[in-house]
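Let's start with one chain on its own, the form predicted on its own, as structure tokens.
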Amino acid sequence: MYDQYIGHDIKAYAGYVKDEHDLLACSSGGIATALSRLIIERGGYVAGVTYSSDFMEAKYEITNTLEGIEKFRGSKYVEVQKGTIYKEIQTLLNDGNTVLFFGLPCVVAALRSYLKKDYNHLITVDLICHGPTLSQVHKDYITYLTNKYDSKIVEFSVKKKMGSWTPGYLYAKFDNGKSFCEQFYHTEYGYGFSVLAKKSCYSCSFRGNNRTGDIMIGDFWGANKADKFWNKNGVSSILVHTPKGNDLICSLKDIELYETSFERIVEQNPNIIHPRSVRVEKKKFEKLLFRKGLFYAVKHSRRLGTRIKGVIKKIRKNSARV
């Protein structure tokens, strides 16, 4: 079945962080933020994802301290604004700096597309991708939250772990010393990330053996307890696809590595391998989205089922706050 993509990867891992308090912080095993301290660590950059201050959008930034390095932890499901990242990287690499960068695997795609030759001192890490949604969908459930609590966001997760793996939570703080936890896919957000992603995404060229990064990470989904590698707090998925990258990799310290197979980590994250399928609510609720709204979109184009089971849930959960 998997025949045709076995050869690309070189290696596959599982792994985590030893620290549990790092591996809390983090969306699965970790893997990213030990290699990103790593660079540092020996006078490099690392580019990476975090979110702006008002927490309205996704952005790229760099950085070389350790500092710097903490906003990049979590997961971001929406689309990312790329500014002057790419013109950034390349400005840090001819000057001769090694530079740690992590994208979806089109956008490293597109970096190595603007760069136009391969560095020795670049590493480029892409994640498994289910195809980010719109910022749109972001950006309302934001404004909600901060209309809700009228209070500014200091600190926000669509994936935080709450005293285990899964399932994620999506959680906000607030300036006013409030806070909302609730699970990802219980709420409009997770809803609207599981129903629209970009166009591209439906029809994504960078699967398969298409993936152009030195590595590959993401959630080890169908880890279980029988597993020599099961960590109830996180588990990563590695695939290594250059010999570069597994230098890497194996350079890391402080982590808890083990060898399995392409099959094993594909079986549970088909998205390697194949796009983002098309849902039956996607149509109508990418159309509302942009008339009406998030909170409207997900209310009218929601199946009835999943409504009513939306009724049941919130019933169940104010019958036991009495």
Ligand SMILES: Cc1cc2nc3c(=O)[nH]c(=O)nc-3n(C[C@H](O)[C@H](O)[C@H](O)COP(=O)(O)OP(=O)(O)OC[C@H]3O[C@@H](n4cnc5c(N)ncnc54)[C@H](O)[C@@H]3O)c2cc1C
Contents of the next structure:
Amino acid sequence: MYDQYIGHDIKAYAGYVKDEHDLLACSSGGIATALSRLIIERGGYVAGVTYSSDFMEAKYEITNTLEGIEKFRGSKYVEVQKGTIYKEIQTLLNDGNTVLFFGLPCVVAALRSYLKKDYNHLITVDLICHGPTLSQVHKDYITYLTNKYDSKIVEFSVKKKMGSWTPGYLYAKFDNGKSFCEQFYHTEYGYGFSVLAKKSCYSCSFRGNNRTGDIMIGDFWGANKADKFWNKNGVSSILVHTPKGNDLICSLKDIELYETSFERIVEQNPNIIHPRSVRVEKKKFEKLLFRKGLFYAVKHSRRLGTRIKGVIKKIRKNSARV
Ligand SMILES: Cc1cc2nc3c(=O)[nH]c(=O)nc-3n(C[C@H](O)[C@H](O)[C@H](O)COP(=O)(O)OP(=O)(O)OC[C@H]3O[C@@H](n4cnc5c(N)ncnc54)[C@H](O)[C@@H]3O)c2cc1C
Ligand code: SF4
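Starting from the form predicted on its own above, please write out the structure of the form predicted together with the named molecule.
And the full complex, kicking off with our chain again.
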């Protein structure tokens, strides 16, 4: 079934960082953080994604410190501002520095095309990608939380682990000491993420054998208790495309690493091969999002079945409180 894709990856692994506290602070198995630490310890630079100080946008930054990579932890499910990152990476590479770059597959391809040549000391890691949502969804939700709690956000995550890997939670901590936590896919943000992505994501060509990083990482969604690599706090899937990528993965310290197969990884993660499909609500949701904002758009484009489930949930919640 997957014959045409086998052979593109030189190795397939499942893995996670050993330290439980560390693992709970990462999105999947923490392999991105482990790779970043290794490069910093070797004197290199890491380019990754963080939120702006007001959490209104996600943006690229580059660092050569262990403190600097801390804020890269966690998936940012929104379009990312690139700023001058490609230029900065080019300058560092031309000066002989090692650079580890994290990006969605199309962004890794864009960096390669900007650089116009291969560098031995550039390592690229692409994330398995279902497509980020639009900035409007993110900004409307941050504005809603800031107004509701009448306080600045000091910590924000769309994939917070509340004691285990799944389900993921949307979590915000505020300057006034309060916090907000709800299952991500039960929030308006989660709905926006599942219904609306950039136009190019619906016909994404960075699939199958057109994956351009040295290493691809993501969630190992098919992992379960019967697997020797199971960990309830998170497991990463790792597809290695180049010997350079494999050397780096095999040099990681403080992780558990198990060989597996491409078929096993893709089984529950079809996003590696196929682009997302268009949901029926997308058109209406997108139109309302820009005219009336996220909350109105969710309320008026959710399908009837989902709306009824929402009402039942609310009634149950209220009666449980009495
Ligand atoms: C928009 C989006 C869609 C995704 N869709 C899927 C999917 O369908 N299936 C799947 O298995 N995995 C998906 N992932 C990947 C998954 O959510 C994790 O990001 C990945 O497994 C890394 O986990 P980790 O524990 O190793 O990372 P951590 O150790 O927590 O570190 C996170 C790393 O991700 C980088 N990062 C965060 N957000 C972005 C971003 N927007 N663009 C580029 N780099 C970023 C950071 O720089 C950091 O290096 C998606 C990620 C994103 C951002
Ligand atoms: S789905 Fe494709 S086009 Fe969209 S962000 Fe991911 S890699 Fe890029």
